[in-house]
Amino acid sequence: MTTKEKTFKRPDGRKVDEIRTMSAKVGVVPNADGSAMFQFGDTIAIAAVYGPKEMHPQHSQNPATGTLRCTYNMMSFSVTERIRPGPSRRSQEISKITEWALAPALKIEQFPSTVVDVHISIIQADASTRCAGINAAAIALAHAGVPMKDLVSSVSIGKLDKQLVVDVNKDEEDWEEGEGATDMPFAFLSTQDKLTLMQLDGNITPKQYKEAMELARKAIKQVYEVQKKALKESINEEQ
């Protein structure tokens, strides 16, 4: 870590490469086929999985493979200023992005003409909600017994003025000093180092992009350990 990185002050006092306190738990929705909670600091996501089940309407069925269908939703009470409940353009976009991030991990082709529904609810929001949702969804899919090649782990990298940081919170997301804030959600197949998601909201140089990728790779390992621990604990509880 450079001298500049050591002296850089984040709003909550974290180091530039420090993730907020994480926690995860499996089996939080009893009537789902699989479910999980994942938390970054004050951001909490719950995912519930239903399926594989027969796709309806029938004309939407794909006889060659199954379908992953994700629904992301921020609860109206998840933020300080109450938001309008129901789908929005943002929630529809994140739902589709979540499908793209998770799909490479699934062996859904084993279930032709079926659908796996993943419902993600953000019950408390302090930025990095899509990353928390992806992390919760990945372990919920594993809990549901959906065949998977790997887990998917996700983390955000931000740029505050010119400084890259790991796991952006709301204060950092709203950063207005210097060049403003840049937010980059990443997702990887957890053990294969294969990128499944990278978005960019803001401006970044090619050099900074490479640095952000390396920060994300290191952070993902920590996220994966939390996911893996939650799954192991759920197996031990069931035995």
Given for the second form:
Amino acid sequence: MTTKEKTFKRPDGRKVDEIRTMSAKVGVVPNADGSAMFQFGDTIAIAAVYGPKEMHPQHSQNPATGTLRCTYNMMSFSVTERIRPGPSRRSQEISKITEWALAPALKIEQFPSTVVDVHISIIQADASTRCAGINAAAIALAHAGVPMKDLVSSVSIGKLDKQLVVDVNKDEEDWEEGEGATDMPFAFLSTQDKLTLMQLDGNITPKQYKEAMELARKAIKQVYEVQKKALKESINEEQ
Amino acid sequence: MKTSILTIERIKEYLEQGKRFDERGLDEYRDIKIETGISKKAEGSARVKIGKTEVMVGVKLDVGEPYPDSQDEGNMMVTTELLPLSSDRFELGPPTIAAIELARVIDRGIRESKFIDFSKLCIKEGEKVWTVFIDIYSINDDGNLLDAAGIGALAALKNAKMPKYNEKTEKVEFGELTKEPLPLNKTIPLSITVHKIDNSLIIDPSKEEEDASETRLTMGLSEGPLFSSMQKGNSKELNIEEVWQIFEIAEKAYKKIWPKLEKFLK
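The structure above corresponds to the form predicted on its own; please give the structure of the form predicted in complex with the partner chain next.
Below: every chain and molecule of the assembly, starting with the one above.
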């Protein structure tokens, strides 16, 4: 770490490459085939998986493969100012992005004509909600026993003025000094250094974006450990 | 109709030899044509053609209340309609995820690059600000609506004139445009999308190539080079080296097409 990075002050006092306290728990929705909670500090997401099950309506069935269907939803009380319940353009886009982020990990082609529904709800939002949602969903899919090639782990990288930081919270998302805030969520196949989600809001040079990607690549290793631990714990509990 | 697997296989065979059906290079755009002022009633408008793909973009302005978190700034809203007239794949009805995603990707490119100077669109702090509506319509979808829409939005914004605002009645006098252009900044974010098909990376896909595409990365790229927005679409994963190659292709493409678009956008 350079001296500049050491002296950079994050609003909550974290080091630039420090993720908020993470926790994960498997089996939070007993009705579901698989479920999990994932938390980055004050951002809490839960995910429930139903399926593979028969796809309805029938005309949506794909006889060549199964279909992954994700919904991302923020609870109306999860943010300071109440948001209207129900889907918004933002939530629909994040749902799709989440689907794309998770699909490469699944062997869903093993279940033709079926659908795997993944429902994500954000209980409490302090930025990086899509990342928390993806992390929860990945564990929930594993918990449901859907065959997977790998897990998916996600983290956001921020650029506050000129400084890159790992795991952006709300105060940082609203950063206004200097060049302001740039938000870069990433998701990787957890053990393969392969990207399944890349988005960017803000301004950054290609060179610095590459640095951000490298920070994310390292950070998701820690996310992966938390996910694995939660899955192992759930197996021990069942025994 | 969706492209047949037969055609997709053939596209892949061609690409393996570095070739495309229409003999373009992998990093080559089709002809781009821009026309502005296509609708007199709009504050700004543009038609963009990339090959046979065509979009029309209109800019309308209205006065409304500011958002709580930006009391002294104007607002912007981007919507897309994928018209049934533009392809047999589109149907009437509520916006599909494709339309929503397209609008939101274009929105971010413009918003984050600060192309529109929202601070100059405040009439009365906390009470009245201008809202810029950018409405994108597909006219003919032959692939790469994303980049066409991105260019169209910029050209329509550049073409826009402020409507007359009556300070006494505090209302917009529609139909009367001033000579005042919309306040814009110098960072101009072109939307450039790179697609991955098998092991090849291409830009500006035809509809058939788009069907063969396994994943895409759209970048809002401006001079510098500077990224203002980015979105990976579709579910095939990318490795890190591929992402770097994509950046190089996008930067090259930017340098190639910018001179042709400059006079419409600057």
